[in-house]
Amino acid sequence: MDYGKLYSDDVWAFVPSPVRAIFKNYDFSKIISFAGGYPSSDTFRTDDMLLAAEEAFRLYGPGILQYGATEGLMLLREAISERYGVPVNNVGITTSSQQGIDLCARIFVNPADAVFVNRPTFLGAIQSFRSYRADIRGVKASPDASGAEGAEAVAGAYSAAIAAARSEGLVPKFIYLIPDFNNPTGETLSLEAREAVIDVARRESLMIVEDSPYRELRFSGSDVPSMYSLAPDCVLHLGSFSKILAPGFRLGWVFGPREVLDRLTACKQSVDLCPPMLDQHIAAILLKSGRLHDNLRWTVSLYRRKRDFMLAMLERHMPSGVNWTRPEGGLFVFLTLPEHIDTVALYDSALSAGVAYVSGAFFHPDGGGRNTMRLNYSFMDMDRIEEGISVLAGIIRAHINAAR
């Protein structure tokens, strides 16, 4: 049969990860991965949920495997209001915030509209952006913009991006964000930069879409205000579970105006119908009861130290020409290579040495970024991270060598 005859026009604009591939095909066990953006699964713990889910049977019975609101339990919806101060109706749960990111897109995104993204971005965003036949426009603004000037660029950017697919006919929809602690880069957008973009979104009557799944892992520096705080009439914040409780739980949370997540809802409604109401009632007793967050202090604990062992590995191994960012927080480092290296090219004899990680141009929307790449500290032992580094380092250098 030609199956391709049945597939909607929107099929092929599904394309695979790249990052899951690598996933796919080797055993990680006897990799050094630096590859995924997975959590350390010392940080899991299965004592206090295997306590919070018989507490949860305990008290509401088999209820709590039934189907639930496809808004989200409301005790936990209870206790993320609490937490982070947002008034409960402004408040619905996502199965998974990359969920958050896809229906933001389906309630939003007509064929040829377009979204901007900071380059480099987040691949699930884009993955999701391009399933819609969205144009993705990458914006480069400095991250660390401070004073009027700086602002000022960072509005220019933004309105130049937007102005241009204006002008080519296109409808702009919304900004979407990564601004605690960026995937891939791990940079931190200040607070000048959040007011300039919040600005433009304003003016040109725009969303912004506030990607947040690392906000409270910070390790030093302090802490910004969230994008939504500034401006809760045109963001629509999301947050997540999985890197500060654990990510099979598949739980995220979205914060908006109420027009906005009631559209959300309808749409969710024909994906999953509601989130895990199990993992619903084991979050809402961590949170509060408050175990979450005596967690999430270690786990802060655990990977500055990781982030710090990187960093100095970084500096003792890697040759000249190679620099990286220095994050506040999150889980990622992003090195850039001189211009003639290429990261993707590089894979397979880092791979062949037992090396993963990721080339910095799957998060470029637009080309670009091949002389980069993104590591992850949190999911490899300290042990390993110095192992990796100083075979992946030998390799750049080889390569370096080899093109002068």
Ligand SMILES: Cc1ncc(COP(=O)(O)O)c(C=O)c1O
Contents of the next structure:
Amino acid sequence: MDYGKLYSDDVWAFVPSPVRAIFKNYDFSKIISFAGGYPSSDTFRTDDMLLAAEEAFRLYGPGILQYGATEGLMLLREAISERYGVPVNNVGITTSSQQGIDLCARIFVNPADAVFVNRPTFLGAIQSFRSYRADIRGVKASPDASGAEGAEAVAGAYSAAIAAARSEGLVPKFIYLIPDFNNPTGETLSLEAREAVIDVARRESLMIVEDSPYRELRFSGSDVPSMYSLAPDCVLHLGSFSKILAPGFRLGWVFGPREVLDRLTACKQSVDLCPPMLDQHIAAILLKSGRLHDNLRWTVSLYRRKRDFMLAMLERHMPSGVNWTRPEGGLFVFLTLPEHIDTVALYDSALSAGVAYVSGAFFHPDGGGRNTMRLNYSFMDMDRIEEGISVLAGIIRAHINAAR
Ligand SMILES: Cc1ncc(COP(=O)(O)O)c(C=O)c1O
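Target state, the form predicted in complex with the named molecule; input state, the form predicted on its own:
Below is the whole assembly, all chains and molecules, this chain first.
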């Protein structure tokens, strides 16, 4: 059978993730992986989950295994509404935030519409937007813009990108941002920068998709208000249980204007009917009882130690000419190497030496970033972090010296 003749035109827009390919081909036990955005398995409280599952069956019976509402279980929507202070009417449940991203693209994007992302940005979002044939415009704006001048620079960068897209006949639809501990850089957008982007979105009548799976993993510094709390009229906020409970649950949430949530829900019906029912009951019980956030405090202290340790190891082992971000939370450090070092080409040597990372090039939708790399610190144990950074630093040093 010639399957090729049957595929839709769009099938070729689904490009497999190079990050997921790493995990398909390699055995975790044999490599030191700084590649994926994997939480530490030590943070998964299976005993709490078992108790919550028992409680759910005891309280609600086998009915919890039935089909449920597409917009999510009311019990969970209420628990999220209470926790985050958002009216329950503006809360929807997603089958993880990757689905939230995809639904946003599905309801807003026609082929060749423009979407704007802070560059570099999450590969999963790039993949999703590409699959709807969006024209993705990367915008480079300083995350820590402060004062009137900083805000003006951020607003200017987005306004210029939007004007350029309009002048090419494209229709701009939304700005996609990860304001808290960006994947891949770990950086956080200042309040001034958030306000500047909101001003631009309102002026240009665009939505903002605020993707925030790391927001509750803050180790230092102080919280910055979410963009949704600043502008609930034009922001869709995506949250996730993946990094605060477990990614295997495949549960997330969305805050947004009711009218837009209705469109998302109608769209979601054709995708998966409803989020997983048992998982939603467990998450609701853990959230309402406070057990989820008790464990989260421990998770945050574990990740703080891991971040500090990775930063210390980078300081100790990396050659001069290599710089990195110092995230206040989240799961990633982002390295910038000398201009001539290509982290895509370097990858095979690192993997042969037993260390995996993700080249920053994959997070740049419109090219560039080949001299950058993303390192995850949540997944590996401390002793393996030390070994891995030392090996990686040796490889980078050898390439820098060879190029001299
Ligand atoms: C910024 C960002 N958004 C969304 C996701 C997807 O998360 P989920 O497991 O909720 O689908 C990730 C996963 O790493 C991410 O980093």
